[in-house]
Amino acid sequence: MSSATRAQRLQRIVVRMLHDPALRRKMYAEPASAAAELGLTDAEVAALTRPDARAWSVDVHRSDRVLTALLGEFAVSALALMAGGVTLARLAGFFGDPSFHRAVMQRESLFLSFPEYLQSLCTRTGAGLARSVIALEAAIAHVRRATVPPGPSGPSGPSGSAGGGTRWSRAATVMPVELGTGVLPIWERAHAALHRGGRDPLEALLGKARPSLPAARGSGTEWVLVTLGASGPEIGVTGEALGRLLLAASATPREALVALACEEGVSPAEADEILDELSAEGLIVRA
């Protein structure tokens, strides 16, 4: 591992451990265990524990800050959570949970990241809603993070400039995603009503007129496809056929996704023409 390499490294081991108290006592505490797990050396334990432990949190409130971000995106999540028990010191948890420290290692965004740790939160009876939910928000922030602008990437048929052999993905400004019925009229009215007036959500997580969030009916599934617009995340409804078509197009072979969508009963030309519609549209893409 080259110099920098290694400079970069403990850089993200120092912001991990910025944000984690149990890291920062293990690295003092049992120098020689943390240089293990971190891959570290002792001449780089040493640098690291060399200030007074408590240099490492003069800052009380960075986390703070941080989880305040997560949860503005991420706001019916927390009140699903919240509804079923969840305190907001479980929801700071994150910055011990290996979901974060494999985010910074790896230089991941934390609003992808985080809804990882919230769905591990999910263990009680009936926390289908807050899955559900916690879905949803992953997926507007997926879309919201795409660097690829949406739009047609041209014909995509046997006859085409992208006949046989041509693998084919899912657009990153495009993420379907299965909820169970009736989530999407419950998360918008609780996005609307934790956000109203421009308000802080975190304000209206911690009132005292915290929002309700009612059960969800019903026992079934519809699929939602969180597309990226000239002003933001969309959501629509979509079919079953095509959202689990979308989520299967993965560098896929367009044979492959062909034998898919006639799985749901279309002809091989009337498959080509749904790719050729959706290669239009900007949804799938040369991989």
Second form
Amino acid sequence: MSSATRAQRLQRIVVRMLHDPALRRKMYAEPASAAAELGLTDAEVAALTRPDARAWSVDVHRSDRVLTALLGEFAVSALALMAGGVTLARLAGFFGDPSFHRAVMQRESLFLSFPEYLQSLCTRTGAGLARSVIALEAAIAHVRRATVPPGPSGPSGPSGSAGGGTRWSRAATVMPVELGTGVLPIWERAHAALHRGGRDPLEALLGKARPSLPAARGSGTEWVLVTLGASGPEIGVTGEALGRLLLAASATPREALVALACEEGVSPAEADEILDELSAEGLIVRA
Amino acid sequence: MIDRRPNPAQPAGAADREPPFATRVAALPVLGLGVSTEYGARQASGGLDPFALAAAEPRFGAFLEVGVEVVKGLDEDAKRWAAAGRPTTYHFLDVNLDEAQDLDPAWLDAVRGHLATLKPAWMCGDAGLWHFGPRDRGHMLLLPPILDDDAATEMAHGIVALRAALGVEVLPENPPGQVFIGSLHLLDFFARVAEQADTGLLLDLAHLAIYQQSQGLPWDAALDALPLERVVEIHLAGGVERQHEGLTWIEDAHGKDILPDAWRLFEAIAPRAPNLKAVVFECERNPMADALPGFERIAAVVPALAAAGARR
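The form predicted in complex with its partner chain is what I want next, because the block you gave corresponds to the form predicted on its own; please supply it.
Let's see the whole complex now, leading with the same chain.
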């Protein structure tokens, strides 16, 4: 946000006002309060409220189109939440949520902020399945949007070795996720049912024949690794130790990663080898 | 109130080695009258067939303006038209000209690929906010820019950068909208953009007529701000008057019935625009028979342009 020009900042407020009727009402009814809340000058608020207030909503389906696109990627999450009583209107409440407004102001993808809102809807007891499914679909959305760094030498750099004295991060195309036991096959079946025949998953979500979700069995957890394959995100089961190691790799000194691996019972030499292998496979990269 | 001050800004620094617009525009081809399309438009709507139009009335189908979203690419109609060596223009649908981050290498590479296929006379497109945040699905909204000097300068920088990156003329188009923020009149804003980027303009007269109506202005307000010599292309399209909570507004519906104020603007501007090389009747959603009367009236206003396109 800091790099945005004044005009871009105002434009982003316009986007927020177009999608959030409550913000529009506040801007028109309580301009001084809105100015303070949004960090705008009185003149900027005056400019933003000069148009006829009705003009903001002539496109009555604007937010619906965005929500439809979001639900296309978070269809099983929506299914799990709706099975727990969450309505479509509550899903549309995203446009009034801080996660939406922050994403717009900071030029983030809504597909990466939407799951944050969805998680906030998991309030009732027994929402574990929904939490896991949202986490999985968030990881898929993240990996789908990852930028693969260019260069013929691959993501590890010229040496291809996870040598000492460097900091390492998980590749942007890799996301480990901890799920409830048995959630992955439930997600796979529900995803297939919602997208059957290439249909819009929203039709299935809103239709009478909405797929049902079985309860996840077991109280434990398991780890999956979402990676970016040639034709899109791929999901594979992985071990907890590797999952936690990858999750910890965020501009992390190599020594710290070695120490973390050693906590799982491997020797420092074996930990070195593991990091080299992860680097060679492109799962971790120099930070 | 709308600010009508002269442009205080200096040119944004179009590449020093580049000839001025006045020289460059002379090298652009005269395309005549054409139609627009975008991915799957004909199949989805059962609307105008550009091949049938060109065959039936060469004056009206002299070129095809291809709307491109790189994530979708080019449909079979666009590829077939280009493969036949017929003239095109490239209308972008997915770049925010005033956001430097939007000109990312992957997008530019994809555009270069489509340019190689289409070999367009130039690139053009609505100079507004096509999407918010990174380019992504479902974010398409197309909002007008903030109408002030800072935004004009940012947009001019983007146009210069895109022109330099792709090696084609980039003509900004005044976008549609119902909510306009900023102190400049739309035409003052685009006059500043054009001057600072040293570029030509695509003037959408339906959008302009809708803007004047939405601001409560007469149809010809601020026409004196328009640099006529920079108008290279004009769009005309039918609009539909609608009501929303008691507010009368006009939808840019791309229908066959062009708004009376858009006709007035066309008749006032087109004959006096010395570098006008192309007019698009955006009627892609209509059967050919419904569109022909509009084309005839357009050709009557710019007969030489219509004839020149048909001779290509």
